[in-house]
Structures are given as C-alpha cells and as structure tokens.
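Starting off, we have a lone chain in the form predicted alone, written out as structure tokens.
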Amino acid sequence: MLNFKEVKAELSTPKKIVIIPHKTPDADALGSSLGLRGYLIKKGHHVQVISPTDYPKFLNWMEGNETVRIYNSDHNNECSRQIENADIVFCLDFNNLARIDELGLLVEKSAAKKFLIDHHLDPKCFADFSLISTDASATAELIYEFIVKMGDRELIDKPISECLYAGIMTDTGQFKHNNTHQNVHYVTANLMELGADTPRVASLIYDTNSYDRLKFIGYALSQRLKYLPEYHTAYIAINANDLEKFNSKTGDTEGLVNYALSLDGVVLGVLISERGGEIKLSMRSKGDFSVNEFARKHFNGGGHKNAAGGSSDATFEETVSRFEEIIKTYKEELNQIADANN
C-alpha cells in the first residue's frame, strides 16, 4: 500500500490518469471527480473523467463537465482503451468495483495503479493507495484534504472549490445531517476563502427544477407517500409508469426520500423506485437506526449509518410488500429510537 509520500512522488511527473465516480453520480461523486480533475490538470497530467452512467442535468455547470465521457453511451471502446492505458485510476465515492458495473472489470484488469478515495463503510481491498474515512461528510471533503496533503492548497481555485463545496453541501443535506461535524465547517470556510460562491452553487443545484419535475414531486407526495405511524416509517413507492407519466429524467428522484424522513415522528424514510427494469431503494434514518445494516441485511446494499441504498431482484409490487413485512420486525427498535429522539 502506497503512502502519501509515495503518491506525491507518483504525481510529480505527468501521468495518464482516469477518474471514475460511482454510477449515476451525485454532486459529491461528480464534484469530487471534476474538482480532482482540475487540480491534476494544473499539475500537468492528462486526465479523463469516465462516468459509468449519465447524471442529473443540474450538475452540468461544474467546470470540466463537457469533457466527461459516459461509458454506457457511444464511448465504450474509447473508455476501455483509456482505462487499459492509464498510469493511475482514481476511484471516487465508492469502495467496491461492483458499484461501477462493467467498468469494475476493466479497472481490475488494468495495469494502472488504483487510488481509492471514499467515505463509505465496508471497503473492499483493491487499491494501491487508499484515503478512506467514514467520519468524513463527503468524498469531496477528502479530496480537499488530499490536495492539501500534497502541499498544493494554493492550486485550489474557484471552479475546484465550487465542485468540492457542492459535494459537501449535498452530502450533509445542506449542513443538516449529523455528519456535519466541526471539520466540515473548517473545510467549507477554506473553500469559501479559495473562491467558492456558495449561494451560486446552492442555486444551481436546488433552484433549477423543470416544470415536469415539480409536478412529479407533487404527485409523489400526494399519491405515492405512505405513512406507517406505528413503525415511525414513511416511504414513497414510484413505479416505471409514474416516471414515464412525468417525463422523468436522471436525478428527478434525487432528494425525494428526504420528504418522507421529514415527517414529524418518522425515524425511517425510504424511496422505492423502478427505472430501466431495476428496483432501487434509497434509505434515510434518524438517531441510532442503521440503514446501512438494514440495507445490507435485506436489500443487497449498504452505505452510511443514516443514509444508504439497496436493490431488489423481486418485482416492484413484491418489493413494496416485502418492505412492509420486514418493517414489522423492527417495530420495537423504531419505537425506542423515536422515544429517545423526543
């Protein structure tokens, strides 16, 4: 395993570098990738960001977005070639190559050195260098620390700082989640000092909804939100027809699960969605209820203690029914946590 001194030596001469976020990258995954890209280009490296899938349109403002290659589009052969010929592959905001589907096999086979920077639980050992902290609010926070440890804080400019700020802001739920620790504010203050226009970033992410998306959110809350007060749980179940009805795009369900969690008295909020033949679950919790453990045990997933995701091989209807049955076995635990939160 390489240490920071050895990594600094690796990056002291121009390299061919590929940066890969997890599939359907969010603001943290893409912001970390494009922020790191901006820094590495300043160091003289040839850098290509390759995303396993497309991502929400509201992230297109990030500098370097136009250079990102989407693997599952027309760039598969070129992406494969770049990974095969890379000197270094950075894996950001995921810790298991299975999370990037076909790209995982390409990364595994590549002779490139693998650098992993991530903040999720239960990492898999595949990297030559790892910067992992489950205490970090976001991978973007770790990218800032990585650049500082390389001795290059002065290379962080406005575009880089805004990419990193976006990741931290969103992964802390606009600084509301319990991962908003002291270092978050320290790093954020530094990013502001280095040029981040924080109101602009917030507006670009949260104030660029399409008319269809706002109608979709209204429909989801009025027709698809189910409250289970006896279990201190609320969930929103969105099927493929719902998404088609509102011309839903990638990212339109982003943040929807937080509405379920925001209900007074709710400890567990879940979004169950069906898109492209896949059933995904997004989970959020309050207090000591670990959705990471819940997702790992029941839905082939994982993540953080209070924010996790999973999937289901069953049909949409079967998944919803199974979820309701599973929740019944957590009644006592959920009640205890709800009482403790009051």
Ligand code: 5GP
The other form holds:
Amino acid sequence: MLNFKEVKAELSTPKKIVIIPHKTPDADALGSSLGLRGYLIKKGHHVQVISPTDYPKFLNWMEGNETVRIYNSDHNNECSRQIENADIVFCLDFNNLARIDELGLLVEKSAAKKFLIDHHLDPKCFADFSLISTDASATAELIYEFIVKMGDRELIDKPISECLYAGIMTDTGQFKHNNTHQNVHYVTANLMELGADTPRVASLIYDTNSYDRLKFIGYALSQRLKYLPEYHTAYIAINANDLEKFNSKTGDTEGLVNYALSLDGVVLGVLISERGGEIKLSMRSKGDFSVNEFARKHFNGGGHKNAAGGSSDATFEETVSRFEEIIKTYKEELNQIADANN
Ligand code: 5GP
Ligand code: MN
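Cool, the form predicted alone is there; where's the form predicted together with the named molecule?
Next comes the full complex, this chain leading.
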C-alpha cells in the first residue's frame, strides 16, 4: 500500500512527470493517464503522457488527448529523452514492463522514481511506489482514490471526472461484470457530482461507429464466429485480409469478443486477430474459468480472472489450430464450470 505521506513529499515541489499507459491503450488506460495528467498539472507539475502505440479514435475526446505522444511514430527521440530526464514516471493499467514494449527498457534505465497504479493480477514489482488493488474495477477507480487520498478531491473537474468515468464504465462492461462492486457506484456517484456527463461519455464511446465498422461486426459474426459446444467455447478469428477488406482501424475489434461470450452456455469466448504482423488473443470467461491463467500458460499474457489477453509468435493459421488443440485439454474443466454456471 502507498504511504501517502511519502507520496505527498515526492509531489510537494514541481516535477517533470511522464505517464505511460499499456500498449494499445483502452478507455481505462488512457482515461486514467489523462485524468491523472489533468490533476498533476493543477498541482503545478510538468506532465507528458507517452503511449507505446496508437489507440482507438473513440477516445479522442478526452481532455489532453492532443498532447499525447505516441512512441513508434515520429517522437521516439523526444520520448526517450523525456523518460530519461523525468523525475517521476507513472505506469498505469499494467503491471509488467513487457506490456509497454521498448518503452519498458527506457523506464527500467531511467533514474526517475517509478509509480505503479494498477488492478491486474500477478504484478511484477518494478516500482518504487505501488498502488495495486486487484479488487478495483478499473485503474481509473484507483486514480480517483489516489487524488482523494492526496486530499485533492476538489481538484477533480468535469474533464478529469469524464476521463475517469470512461475507464470505469468500460472496464466494468457498462456496470455489468462481477467487478461492479459497491465502491464502483460510490466512486461513479462522486464523479457525477464532480461534473461527469455520463450519457455524453457513453455516447462518445459507444455511438461513434463508422459504417465500415458496423459492417465488419456483421461479417465477423456471420462468417468468422466458430462455436465449439462440446467445450462451451466460442471464438472469432479475424485475419489481416478481413481487417483490410473493411478498412479496419485500431479499436474496431474492441468488444467483439463479448459477442462470443454472450452465446448461451458458453464459458470461454476468444477473439484471435492478426494486425500489423502481430497475432493477439483477447479472452473472456464466465464463472470460475481463469483466462488470466490460461493466457499466462499458453499465450504469454495475463490480465484478470474473467478478462485477459495474450499473443502468439506462430502464424495466424497455426495459432487458430493450436488454440483448438489446447481447448481439448480443458474439456472436463469447461464442462464442470458450465454446469456450475447454470
Ligand atoms: P483486451 O482483451 O481487452 O485487450 O484485454 C483484457 C485484459 O487483459 C485487460 O485488462 C488487458 O490489460 C489485459 N491484457 C490484454 N492483452 C494482454 C497481454 O498481452 N498481456 C497481459 N499481461 N495482459 C493483457
Ligand atoms: Mn483496466
């Protein structure tokens, strides 16, 4: 747990601060980063958010979005320099430096004090200060707690509250998943009091589909969804050609995995996608099947018990057949959990 006396001392004079979300940041990673940025700027610090990669367009409304530097585009040297010269680096919504690719090495080498704020399972300890709670629904919930414990609740304004609300709304699956505990509603009520226009945030995230994206979702469900009833598993495998055909952008596959999980009786839903030469797996489960363990064991990944991700070095086709082979070894467990879920 964080010693707030020490943290307050660290942040008592203006500092050069870098904030880093995980690669391909989602609403929680980016919302936490920009929400924290807004707060730290009000405290008089110089703040730079550096993202390891680009992120979905439906997050572009967040205040400070235009100041985010994307590593691996045209800012590599500046980003490296900023991390090297930072007094403090905040790592948000990940717990293992491998999740930020090459930036991991730069953070490791930097003499900056490292702060980690996160809610994923099995953290690798690399930080000087950690605020970790695997019970938290979202990193954004922890950022709210962080600001409150710093004694600065009144510094949370409308733009900050909306960044944090976006993280909580999406990481709880719109307040539907089993991480939606009482404190989620308590924090959300506070964010609303502090200005968050919650229908506006929901609309900016969920009602801004392109025509191409909607047609792509239709195609994925009609042509690429595979149901394995024997294993209570459904998966959607999307290759690079599929993405090209629908002019797919970063973020267009987000949420697709939930359709696989929504099939009646399914315990495990998976999205296998091939983008930019990388094979990525996105996994969701119902009940006691731990996709965190599954992703860790077979796909060099991790996450939460019911939502995790990983990657594969094999080709797309090999990954799909490997996945189908692996699933066979879980038949008994998946059947038992399906029975228990009923
Ligand atoms: P998503 O499927 O939405 O990309 O990710 C689901 C959850 O798993 C998120 O909390 C995300 O941070 C985590 N996650 C996704 N991909 C990876 C990965 O490759 N490695 C690890 N450790 N976690 C991942
Ligand atoms: Mn998160």
